[in-house]
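A lone chain, given as structure tokens: the form predicted on its own.
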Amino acid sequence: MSASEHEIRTVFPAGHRIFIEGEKGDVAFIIERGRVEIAFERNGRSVRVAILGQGEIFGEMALIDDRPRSATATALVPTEVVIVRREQIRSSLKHSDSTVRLLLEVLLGRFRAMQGRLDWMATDGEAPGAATRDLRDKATESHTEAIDRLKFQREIEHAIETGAFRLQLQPIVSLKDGNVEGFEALVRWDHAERGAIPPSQFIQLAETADLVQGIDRWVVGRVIDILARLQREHRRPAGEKPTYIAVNLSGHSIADDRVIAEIKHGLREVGVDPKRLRLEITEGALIDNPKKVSEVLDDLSSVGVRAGIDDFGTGYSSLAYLVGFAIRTLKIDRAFVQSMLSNDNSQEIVRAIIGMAHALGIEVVAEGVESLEQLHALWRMECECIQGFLLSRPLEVETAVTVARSGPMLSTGPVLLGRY
């Protein structure tokens, strides 16, 4: 008797080998009544490992990958079974809490460190071959990486309760006038143990862990604050587009309503002029949920709010595929401006995509500008705005704030520009 492919429960007679070491198995037993016998052969003798009774586990390790099965189980009494597949564990952690995940992982990682010790008895009580050990430190080394995502998760978590991050904040530029004409806002985190931490390093694990919403609440409630100063500190003559700043907004975000209508309500409150906030969006999240995102740009437009794509031409998504939604910037990616003049491929992608980009109505900006010559080859096509350590590099909020009451910050505006 074996478990057939839809079976959930099944009894076994005394005496029956559920399986035999050195066959695949795709499949877990839990035991809800009976004892199984946990055996695996040495010179050819029976070894026993373990008598389990109700509510243990065993062939947990056909959940993790294909080995063959280490031991052999035998029902020592009539015994009933619930099965557990291998494809119903990796859907249910697919879905899952993230810490509930992270903690299944773990324990998994516990059952292959356990092989290795298996295999080692296995050998009579010689040293363990470099097969054994190998398996063994990758155990080892998964389940500590596991429980270094774990601890760093929760510390993303305190560090979303306690406001913990902070903002600085990237001129964006005019080439038309050489006005600062907004910011970008970027987090950092200055952690008291693991010193400043990249954006790169935390944002990827709270999106898995489905904490970016926190932060990206954090980061647009800050930025509504810092508009109303400027609101109130900077008043640009009359016909002049407000200082805005553009804020980094994760497809989760995008996704909950939630996190929508906290914008909406937090922009009425501070009484902000919403032209003054730009949500940035990936083309990933313009893909991955093109009605909602276009439901959500259509409610945010409807407002005031203005939108953008950030990165544009890493993704997927074309101009063409952008009519349909109320995107009025588009942010050129750092790699295209990087190497558009060394690289005629992607100089000629530059000069498409703001040339198709104009054609549409959308306004430009290009990031990532370091160099004179990046600057004069992008007006040179006419793109409105740039952004870049040419420029500038971020800058603390104060500063900022300084800046954006400066006056141009090309001081020789376009006319030098020109001569090149």
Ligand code: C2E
Second form
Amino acid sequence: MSASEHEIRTVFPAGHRIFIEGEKGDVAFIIERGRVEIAFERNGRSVRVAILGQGEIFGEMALIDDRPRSATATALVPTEVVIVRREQIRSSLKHSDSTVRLLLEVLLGRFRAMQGRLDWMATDGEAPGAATRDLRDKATESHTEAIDRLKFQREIEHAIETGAFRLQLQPIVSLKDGNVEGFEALVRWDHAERGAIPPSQFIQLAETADLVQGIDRWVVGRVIDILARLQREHRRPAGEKPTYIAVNLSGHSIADDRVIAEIKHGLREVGVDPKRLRLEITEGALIDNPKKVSEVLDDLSSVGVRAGIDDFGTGYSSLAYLVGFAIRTLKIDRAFVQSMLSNDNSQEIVRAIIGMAHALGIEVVAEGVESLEQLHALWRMECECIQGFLLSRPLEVETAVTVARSGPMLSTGPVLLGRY
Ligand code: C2E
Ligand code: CA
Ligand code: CA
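Given the form predicted on its own above, what does the protein look like in the form predicted in complex with this ligand?
Let us now look at the entire complex, which starts with that chain.
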């Protein structure tokens, strides 16, 4: 850790108790010179954990959680320390990259694991009590978790560097004129050892580990490049809407100002019409953090990027709830589309969703359309667009670019027929 103008330094005399086991604290210490003993009391005895010297840090758990000090720190000789406050760390962590955050967690995890072991030793070899065992298990678990996460982050970074992520684009087709209005970008991971991993197996994991932003940033960058190409190579007649690509943005990415700044900067730098980029946000992300999502959507819609709600109907949000958000599209979850014909309730829900969306000026896309019967039913309900295996599976980028250029995918009329 480097010195900064905000740091506070203190010299403790030999024998001074810097902090005592059981008391609360919200600062950590870095030793500039001197020596500090870390010890805790067990059965009336003081058990020494470590003697620390120059450059070492102690009391760091207080920076993360509110638990009381788990040991006593005593200066063994006159010792100069730099005091790090919890607030200071919180604000710099907020602005630091995830590696720094991870390292801190790993270090804490290790410390907790060590504590668990020491608790056991300090009981004079007796079997550890349930509480201690629990603490130790938790410590080891959080340690393993932190390491796993670090590995996972390296894998994601490695995948980005080596081009192991790949995009596929699935056409979204208008039921009015059969044209391909746009595509949804779907990420795939070609893992060197494990083969192709579908997003269902890694996106949620990446979200839990707060690492999904890296993937979403890669996808957005790649999509902006493809859009620039479509814009250059595929000019539609004046008055026709430009082909768009919709990107799935996780709630974590929406909350990350860097991701949003990159989207705006990327579009400007490459000169892509912002209308060509759309964002898909799940109901869950919206409900988890409505204020932030609302701010971000307002911000992006002011530059022309449209947003839509994904998987509509699976969460808890009502259409009324969406009124306050800059939402222009709604995607009906494929669960409804697929049960629509066999289940009257589903069909009524789909009809109601479409009707209400239209009343609010929101366009509807039905996803997961696999049969002509579903297509016809949606057409009758005046759903604007469909997406699904019936018309096309997700395509490799080159194929999608060709599809974008080759005119309608459906011939429209009283009877709609798929071209594929
Ligand atoms: P989603 O956003 O609901 O994407 C649609 C999923 O439905 C895709 O699965 C697509 O391949 C599949 N699908 C499309 N048409 C049909 C159909 O007719 N029948 C059936 N059974 N499935 C169909 P995929 O590609 O496996 O993606 C799964 C989920 O992973 C996505 O669900 C999305 O939530 C997430 N995801 C994919 N790419 C990204 C990404 O770049 N970023 C983020 N944050 N999430 C992503
Ligand atoms: Ca989606
Ligand atoms: Ca969806």
